[in-house]
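Shown next as structure tokens: one chain only, the form predicted alone.
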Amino acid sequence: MSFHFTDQAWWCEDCAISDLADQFGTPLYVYSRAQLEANYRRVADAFAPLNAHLHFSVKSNANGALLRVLRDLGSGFDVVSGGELFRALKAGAAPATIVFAGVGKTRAELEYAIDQGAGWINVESAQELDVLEEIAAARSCRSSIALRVNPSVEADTHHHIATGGHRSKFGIDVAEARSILQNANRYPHLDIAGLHIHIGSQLATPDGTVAAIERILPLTELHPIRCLDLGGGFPVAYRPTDHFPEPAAFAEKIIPVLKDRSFEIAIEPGRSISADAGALIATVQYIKPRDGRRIVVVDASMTELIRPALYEAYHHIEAVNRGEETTELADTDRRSDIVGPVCESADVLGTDRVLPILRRGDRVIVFNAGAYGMSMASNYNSRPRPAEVLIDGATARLIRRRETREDLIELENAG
């Protein structure tokens, strides 16, 4: 692993985390280039027998430096807004390698995608098809699209990140998709040449994905299909004790179902590539006893990492430097709640954690924060967003500067 504990301290590749915190300040996002690249190759290798095209999910981490690393590895991109499309293009992505998804694309976003030459637009409703037909007709062009089909498969995951169930807002019902494909001539300016499924994130098993594929395969017999987009959802072990199937285990179940099909396969991994490639570093501000445990107040919060507050998500937390009091105390004397300074009771990064005695000025590291960390960060409580650093061996490169207080009001009209 690129984050490793050596000489009683945590490192990222060949850089000591404490040195990075001293140099760049905290809160700080730290990313490992080696881990990012290894994760990409792990997914690509797993699905190589299908010659699958990988499209990194930009919503998981939109930093341009990371996107450029993945672009150089051969990745395309999955975007879900005009802003993400803009970011991918600015990172040097070829427009044809970009898939534009999203349940509520505006007309302006659809016009932008067509004008920029986005490779695919994943359509999520019949009304969106009508809007796209109007736009393409006005431009006398023919746009390649895929129907995102909701297969009514309940994913084995948290309900907030399940997207394929029968009451989900995402996708087109199978029956409606069948009708659209049978009447594709109603859309002469749209090349309906793909189907897309994505049943959720952090999937515990491949079974739901396989069931979704089998449910929509009959649709491919109604209309010529060039591409089947399987979405993403490969899980990440957030707890040290978690055991989830690797992408290869998903591939092992999926490949036999699709190996004799003539259409191309696309995959949209996000979390499985970026999560464990990133960590959030924070500095202890204050410590106070409360009800038999310690409340450790750090300078990172739900504005930097909202997942614990939003999903009750677990992130493993360690002291950056191991103090001398790691074995002498009973576990009950070392229980800590790691909280942030934001004025919300939900601003808790971790509860009931066994940690060494921490003192003001010590640092903690929050693991697996490379996905849905900085990309979901906010300025709530008028907090400037943190810096981001990319580690490549012994080299640390600032890839996003820390916001200033002046940045907070830069776009406001004081008049």
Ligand code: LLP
The other form holds:
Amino acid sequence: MSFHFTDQAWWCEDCAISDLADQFGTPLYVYSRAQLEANYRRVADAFAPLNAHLHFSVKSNANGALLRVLRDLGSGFDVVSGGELFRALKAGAAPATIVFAGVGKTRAELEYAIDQGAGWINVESAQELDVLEEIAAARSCRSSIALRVNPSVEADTHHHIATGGHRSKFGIDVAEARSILQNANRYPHLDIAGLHIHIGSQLATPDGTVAAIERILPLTELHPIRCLDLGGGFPVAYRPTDHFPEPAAFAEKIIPVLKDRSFEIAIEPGRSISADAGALIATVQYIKPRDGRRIVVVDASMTELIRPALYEAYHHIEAVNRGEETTELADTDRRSDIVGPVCESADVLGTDRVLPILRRGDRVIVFNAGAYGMSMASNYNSRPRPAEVLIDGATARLIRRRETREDLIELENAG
Ligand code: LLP
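Could I see the form predicted in complex with the ligand next, after the form predicted alone?
Below is the entire complex, every chain and molecule, led by the chain shown above.
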């Protein structure tokens, strides 16, 4: 059991959230090891019939402690920068289990990946292929690469997180991929051994993925491949009323399309593994009335969790403790906007939420914050980034300390 409401209060496994807030302060990221592991197993089991290799998408949560938990379960990693590659290696990932994607890898990043022996590089342009050929030739080695193909499929998701449409910046279009594969001998130091697609994140149905696979499968007849990487994108229920297909439902639709194949399958799930394993805890600072609603100012903001501001994303919010209500309130009087202290109108974590009466010092919990929460956190308004704790039963381990004000200026002391 990960996050649960028991005895009028929210818990993470066997730790009371209010105790964690007292001990580590707020804003605070709390992760459940049990949930992370259960999520990994759920996705891995769904794709077991395809013998798929699973590469956790580090961009969704890059904390080394979480990466180590997943590595111990057998996960590989999907990285998109030299920094993420460094983190995965530091977390003890075997280099061969790392796939390196990204539309604008620098030459230095590509050299780093090759020198570290990263398993695959997912190439996103013909020019990147030329750079890789030069790097591999200079080292007299042969590097395994996959072509990330833009299948020209519009994913059913928010336009900011759709990546497979023809106008998106990602991947090589099908016609160009065809010509590269037909002329693979132009790259003697590259083993073009894979194809890669990722049409978007938080996909509402498997249909787009199936369409994308069907569109790129003919390419495998032009040039033999050893691996087809399907990317990530399995959705998460952010609203209590959301019902999305499980990873198993994606696998079920994908399996028939890939039957009789001679190559291996890889997937790169991020959110479906990390999102509901994490929550953000905040403390109420001030409450003020506004037009029949309440504005609840908390100590977490868009600098800890930018998703609501950036994508108008919904994150479910609850009071950590349900105190005794002294007044009976109609739902309309309970409506609250939960906002942060940052000087931006967009700094709102949730609007129009029905919550119990909150007082200064009460805690709120923002759910599904384990993916694209801390990994997108910033120091805007010179706010030190929050602490992160990993819960394992009744044990809470600090896995990243809260930044200090000194940390904010540390790197400016260079000159
Ligand atoms: N593979 C590739 C090549 C990707 O670009 C992504 C996500 C993933 C895998 C993992 O996708 P997931 O399983 O997490 O959906 N910041 C946005 C999401 C951006 C996703 C970018 N790419 C958000 O908070 O919704």
